[in-house]
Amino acid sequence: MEDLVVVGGGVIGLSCAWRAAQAGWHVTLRDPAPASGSSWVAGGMLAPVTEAWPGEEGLLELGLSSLELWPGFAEELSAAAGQPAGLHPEGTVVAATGSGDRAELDALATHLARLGRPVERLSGRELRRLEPGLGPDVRGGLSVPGDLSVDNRALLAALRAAAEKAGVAVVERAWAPGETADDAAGTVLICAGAHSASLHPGLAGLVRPVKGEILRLTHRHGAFPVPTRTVRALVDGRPVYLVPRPGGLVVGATQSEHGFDTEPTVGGVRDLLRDAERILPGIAEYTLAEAAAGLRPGSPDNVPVLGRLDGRTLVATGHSRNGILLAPLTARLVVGLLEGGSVPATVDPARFGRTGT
C-alpha cells in the first residue's frame, strides 16, 4: 500500500482523500482546521449552466461532467458515511429585474442554445408560479431544473466521516514542504485552496485568494416560506443568489480581492440584503443568523489547476467558485493520476508551463 499525504481538508481535499483511500492508498490528511474555510462558508450551488458565460466553454464542460456524477456521488457518500450528504434535488430559477438584466439573461440563454444547452425563458408571472415568494421587481428570467444545490456543511461532515471510515488519518496540523515527518510519503497532493501557492514553487502566482461574503438567514414563524429552488438573480447588473437550506437560506456572494482578509464588512452585508430583498421581499421577516467571508482559490483563467507538479507532488486547487460542483470529478481525476493516468489539458498546470519532473 502506497502512502499519500493530502494537504488541505476542504471539500476538494476530503473528496480526494476518501476516493484515494477507497482505491487502496494509505492516506493522511493534514489541515489545522479541516472542513472549514471557503468550503464551510460556501453557498453549495451545483450550477454549471447558470454560471456559464461566453469564453468559459471549457469550464462549462467540466461542470456538466461533474454534475452528472453528483447523484451517484452523493448516494455513495451517504451510504459510506452513514449520514446525509445534503444533496438538494430541486433546480434553479434565474430572475432579472430591469431591462438590462433581462437582456443579459437573454444573451446567456442564446449562448447556451448555441452550445446545445437550451434553458426555458419565463416571464415574471411564470416565475412566480414556480416560486410565489418572488417579488414584483422580478420581470422575467430562466428555469434551469438541472442545476442543483447541496448543503455544504452536511457534505463536509459526511465526507470527513466517510474518509475516516475508509482509513484516512486526519491530522489537525499544518503541513510545510520538506517536513521531516512526511518525507517518507510516496506522494503529496496539494489541495490547500487559496493557500496552495505557498506550498510549491510551481504554484507561485497561479493561485490567489478571492474574498466572498455570504449570509445565513433563518426562517421565523409566520414569515413567507423558504423557496423550494435555488434563486439566482441579477439586480441592476449585480448578481445575488439565495440557496435553500433546512429552516432558512444562504445568501451570497460578494467578490473582491483583498489578500487573505476574511472579515465580513458592513457594506457587503448591506448590499447582499438589499438585493436579496428585492428578489424575495419576504426575507425581511427572517433572522440574520450569520455573516461570514471565505477565500475562493482563483486561477489566472478561472479553471482549476489539477495535475502533476513534479515526480512526487500533485495539485488540485484553483477551483474558484466551483469547488463543490467539481469535487466528484476532481477526485476521479486525482485517483486516475495516482494510478498513472493523465488529466485534460484544460486543467493541467502544464498550460502555464509550471510542471516539473
The other form holds:
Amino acid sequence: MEDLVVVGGGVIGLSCAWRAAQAGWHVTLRDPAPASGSSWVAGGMLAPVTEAWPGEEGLLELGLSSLELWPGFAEELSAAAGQPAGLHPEGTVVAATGSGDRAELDALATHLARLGRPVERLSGRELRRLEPGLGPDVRGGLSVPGDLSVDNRALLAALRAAAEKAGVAVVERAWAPGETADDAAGTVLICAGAHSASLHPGLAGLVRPVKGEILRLTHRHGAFPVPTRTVRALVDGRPVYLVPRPGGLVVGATQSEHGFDTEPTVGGVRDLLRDAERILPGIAEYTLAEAAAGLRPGSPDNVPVLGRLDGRTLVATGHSRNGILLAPLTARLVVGLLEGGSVPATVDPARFGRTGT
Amino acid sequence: MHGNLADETLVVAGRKIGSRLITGTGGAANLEVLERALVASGTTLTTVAMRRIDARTGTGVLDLLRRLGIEVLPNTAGCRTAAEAVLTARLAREALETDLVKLEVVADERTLLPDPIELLDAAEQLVDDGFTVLPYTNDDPVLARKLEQVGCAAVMPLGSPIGTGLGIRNPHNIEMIVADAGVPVVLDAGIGTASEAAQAMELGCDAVLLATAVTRAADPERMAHAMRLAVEAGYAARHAGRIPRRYWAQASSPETDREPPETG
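For comparison with the form predicted on its own, would you give the structure of this protein in the form predicted in complex with its partner chain?
Time for the whole complex; same chain goes first.
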C-alpha cells in the first residue's frame, strides 16, 4: 500500500484523504487543528449558477460538474460516516432591492440564458410567495432551484468520521516542507488553503488569503421562521447571502485582503446585519450567535490550483469562494492524479506559467 | 500638431503621470480579469483602498501592480472623519513608502458623497505633514478652490456618486472648477461608459479616475480599452478646439466662396 501525506484538514484535505483511503492508499492527514479553518466558518453554499459572472465560465463549468456529484457524494458519505453529511436539498432565490440591483440580476439571467442555463425571473410578490420572510424592499429576483447548500460543520464531522473509518490517520501536528522527503516512498498532497503558498516554491504567488467575515444567527421562539431556501441578495450593489441551517441562518460575507487576519470587525458585522435585515426583516428577533472570519484561499483566476507540483508533490487548493462546492470534484480529480491520470488544463497550476515548476 | 500630444504629459506636483486614465481596483471578479483590464487601460497610476488591504504582507492586488509596473495611489476609502483619514494616510505612507494619497472622506454609506468639512480639515493636515494630496471632492467650485488653497496637488471632483454610473450630472460645475483651478483637475467617480470619460476631458479635465465602469462591465478588458481611447479622444478634441454651436445649418462647402474671417 502506497503512502500519502495529506497536508491540511479542511473540507478539501478531508475529502481527498477519505477518497484516497477508499482507493487503497495508506493516508496520514496532518493538521494542528483539523476542520477549524475557512471550511469551519464557511457558508456552505453549493451555488455555481448564482455565483456565475461573465468571464468566469470555466469556474461555472467546474462548479456545475461538482454540484452534479454532490447528492451521491453526500449519500455515500452519510452511509460511510454513520452520520448526516448535512446536504440541504432546497434551492436558492436571489433578491434585488433597487433598480440597479434588478438590472444586475437581469444581466446575470441574460448571461446564463446565453450559456444555455436559463433561470426563472420572478417579481417581488412571486418571490415572497416562495419565501414569505422576504421584506418589502425586495423588488424582484431569480429562482434557481438547482443551487443547494450544505451544513459545513455537519459535513466536516462526517468527513472526519468517514476518513478515520476508512483508515486515515489524523495527526494533529503541523507539517513542514522537506519533512517527508526523508522517507522517500510517500506522496504529499498540499491542501492547506490560504497557508499553502509557503509550503512549496511552486505555489508562491498563486494562493493568497482573502478574508471573509460571516455571522451565525439562531432562531428564537416567536421569531419569523427560517427561510426554506438559500436567499442571496444585492442590496444597493452589495452582495449578501443567508443560508438556512437547522434552527438558524448563516449570513455572509465580506471580502477584503488583510493578510492572515481572522478577526471580525465591527464594521463588517454591522454591514452584514444591515443588509441582511433589509432582505429578511424578521432576523432582528434572532440571536447573534457567532461572528467569525475565515481566509478563502484565493487564486489569481478564482479557479482551483490542482495538479502535480513535482515528482512527489500534488496540490489541491486555491478554491477561493468555492471549496465546499468543489470538494467532491476535487477529491475525484486528486484520486485520478494518484492513479497516474491528469487534470484539466483549467485547474493545472502550470496554466499560470510564472512559476519555476 | 497632433504629434505633440504625446509630449503633453500630465504633471501632478512635479511628478509625471504617463496616462491620463487613472484606475481603481474595486469590483473585479478576479485578479486575472483585473490584470487584463489594467493592461488594456494603459494606466500608470492605480488607486487602492488601504482599509481593504494589508500593505505589510502584500496582497494579490499590490503584488499585481508591482509586477505590472503601475504606481500605487493609496486611498482612504471608508474613512468618515478627518482624524481617521489622516491616520489611514500615514499608515499607507509608512507601508508603501509613497507620499501620494487620494483623500476620501465620505459623509454616509448611502450617497458616499464627500463630507466637505472633514475633507478640507484632513487635506490641510496632510498637506502640512508633507503629503501630496489628491482629494476626492464634490463638484463644488468653491470647495475645489479651497482645497487648492490649502495646498492640494490636484482636485478630483465627482461626476456623480461613486458606483452609480450616472455620468457627469453637472457639467457646468466641472467647467467652472477647471476654469478656476491652478492644479490638475481629475474627474473622479460616476463614469459609466466611454462617452462620459470623453466628455470629462472635453470639459477640460486633466485626467479621469474610474473603477466600477471597467471592473463591473460584462467585458472589463474591452471596456478598459474603450476608456483609454475615450480619454485620449476627449483630450485631443479639447485641444483641437471645437466649432461653435450654431442654431442654423452652415454648409461645409458654401456655393459662393468668401474670404474667411480674420483670425488675428
